[in-house]
Amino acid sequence: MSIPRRVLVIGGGASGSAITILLRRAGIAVDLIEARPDWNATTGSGITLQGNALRVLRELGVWEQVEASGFAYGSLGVTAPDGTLLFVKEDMRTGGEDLPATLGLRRPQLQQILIDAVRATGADVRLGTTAETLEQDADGVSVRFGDGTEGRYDLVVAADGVGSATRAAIGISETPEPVGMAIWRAPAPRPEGVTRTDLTFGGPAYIAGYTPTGGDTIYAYVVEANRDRKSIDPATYADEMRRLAERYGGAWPEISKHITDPAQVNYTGFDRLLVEGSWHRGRVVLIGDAAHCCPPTFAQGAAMSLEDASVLAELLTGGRDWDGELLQAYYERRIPRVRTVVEASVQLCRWQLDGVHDADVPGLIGRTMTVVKELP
């Protein structure tokens, strides 16, 4: 058996660059396309990273510049929204005791750790491209590129977020649909000891909380119903944001005076997507959001898709025939850890948005992470 040589990669955000720098490492050729020409290295606050995407990120060789950048912790603070603390929870080690709980980071950092990873390992990287079409026959994909280029492969990875025109393009019918609730994310410095995430059910929101990021600085988001982003002019942004976030207690009179920069907030609403039945069609596949997308409810998207890599990726190069056997493999490996993630995230919405307050939180939440501590 001859191993395919040439793969296609569509998106560079964790997931395609994941596994980009994955095959590479197994000396499988790869181009990588991103549609943005800033390859996605200058937007978004923060994001939090549990312990099985830190697993990951160790696998890709860039766990020690995630460490020197982010801020590590272990414990989760729950408060009331004046600000009294109510309760720590220890956050369980989804990643192995060797790795911490939970790790903050600016997100644009993490997005620039990956580009110097892809580009270390001597992948094809063109920005500012799109796959327009691509045709299929038994032995690859033919590629149509939105420059007029074309190209040949033996797979073609589509790993272009929760819009993914790849996934429309190869008949996926299946579509984000919205749960209710939307989120304002904000970079600020970090208040004097702020150490851990800390979250509040209630008050003006349905949820207000707070990550560590670095040594200087955190992102914090607030939560309400979702909203028609067209209703809201993005140049009251800082004002919208801040107007929910100062009528919290504790830390957050802080935070809130340097909520003030429109262009530093963004406001996104919370979607669900599950792809059923398999997420390849012929030579192509989808992996990261353009399979799967939840609300960050248990903050475990991006690990979802690092994971997708990673179990993509060992069974690319663990010597079996690349055909359709393999690639519904990778889809009944992944599918019931997606979906648990995806169904609790999705409930805890629900419970919000319904105004349940008798319901299991602690144990949805043992449960939920007790599968993902599993590997993958």
Ligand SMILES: Cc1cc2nc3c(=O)[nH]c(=O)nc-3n(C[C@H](O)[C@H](O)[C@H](O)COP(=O)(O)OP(=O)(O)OC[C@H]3O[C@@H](n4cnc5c(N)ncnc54)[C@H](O)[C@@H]3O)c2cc1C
The other form holds:
Amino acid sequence: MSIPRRVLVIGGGASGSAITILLRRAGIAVDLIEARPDWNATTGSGITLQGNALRVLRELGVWEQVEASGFAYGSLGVTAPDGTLLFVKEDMRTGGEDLPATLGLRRPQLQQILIDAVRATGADVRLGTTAETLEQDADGVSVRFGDGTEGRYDLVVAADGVGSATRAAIGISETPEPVGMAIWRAPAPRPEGVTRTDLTFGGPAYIAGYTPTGGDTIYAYVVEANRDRKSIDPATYADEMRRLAERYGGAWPEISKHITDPAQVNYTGFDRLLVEGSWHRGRVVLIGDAAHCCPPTFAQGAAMSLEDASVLAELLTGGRDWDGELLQAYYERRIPRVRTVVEASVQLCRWQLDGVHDADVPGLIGRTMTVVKELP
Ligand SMILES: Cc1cc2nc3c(=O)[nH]c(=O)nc-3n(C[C@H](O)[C@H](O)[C@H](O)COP(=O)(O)OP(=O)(O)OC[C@H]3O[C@@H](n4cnc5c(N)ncnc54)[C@H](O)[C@@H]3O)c2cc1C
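Having displayed the form predicted alone, please output the structure of the form predicted in complex with this ligand.
Below is the entire complex, every chain and molecule, led by the chain shown above.
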């Protein structure tokens, strides 16, 4: 049987960019289509990357850029609402001893690093483009794009995120479910002395925290009960977030002063999704948030998405036939680890929503991070 050689990647986020880079490195032709004309290069405040995410970024060849742009650290502080430091916990180095435990980075910066790396591979990138129809037969997938053009592929990788249109198009009916919480996020200048993530559980909101994303920047976040998004006027986003943030002490008064521009404030609900059984139909396979997503309580969503790309690329470039057996092997390898992360991330939310005060949070964190420390 001849080895298929042409892949369509739908979506240019972390997972789509990662698999494009890895497949191109193996000499496979890749077309990447991305719905957003700006390729998401200017949106978002910050992201927290654990060691296991950094391990994949190193595999992609972008670790030096990530390290130079971000802010690495190795512990987590827990504070009372008034800012009193309650305790500091060392973060586990889930990517191995030669990588930091954690690194904060501005989201647009991460996206730009991945965009540059994808461009350097020579992949055929088309922005502002979606796949309108996918028709499969025994040998491949025929794709009609939004602009009327067509392509023929041996494999389609659906990396189009939590709202994946491709997932629905191939008949996978699972959809994301709200967890009952939502998060306000905003970038701000880094107050002197903020050198790691500090979290407060309780107070006016469920969680308030901040993470350095570079020498001069942080992103701050406040988690509250989910509200009907439509009931909140985007023009009031900064006021809404500041109203919650102003009631915390410590570094918060300084941070709150900079939460003034509603366009810089993002409000997002927490969702849970775990597609069960398999992540492919024929020659179309899901990776990243298209297959699974979780609240960011463990900051593992992008890490799991990057790992999907790494594992799938390893299998696709390992000399095996690209058949259902290989795609099922990809699912079987990923599902126990991803399930652990999704369930633990949701569990942390449930304990807070249910007001459980004696939950074994350190135990859950320890068990989960021990799993993700293993190679994927
Ligand atoms: C509030 C919040 C905070 C988070 N914080 C963290 C964190 O700190 N650390 C962490 O590791 N993870 C975090 N995550 C999770 C992380 O953002 C995701 O897991 C990760 O972005 C998933 O990457 P992806 O490439 O699979 O999907 P996405 O990043 O969503 O990328 C999908 C891409 O596909 C494009 N697209 C969509 N539809 C189409 C289409 N039909 N055709 C073509 N292109 C399309 C989109 O424009 C986008 O560029 C957080 C998530 C949320 C909601």
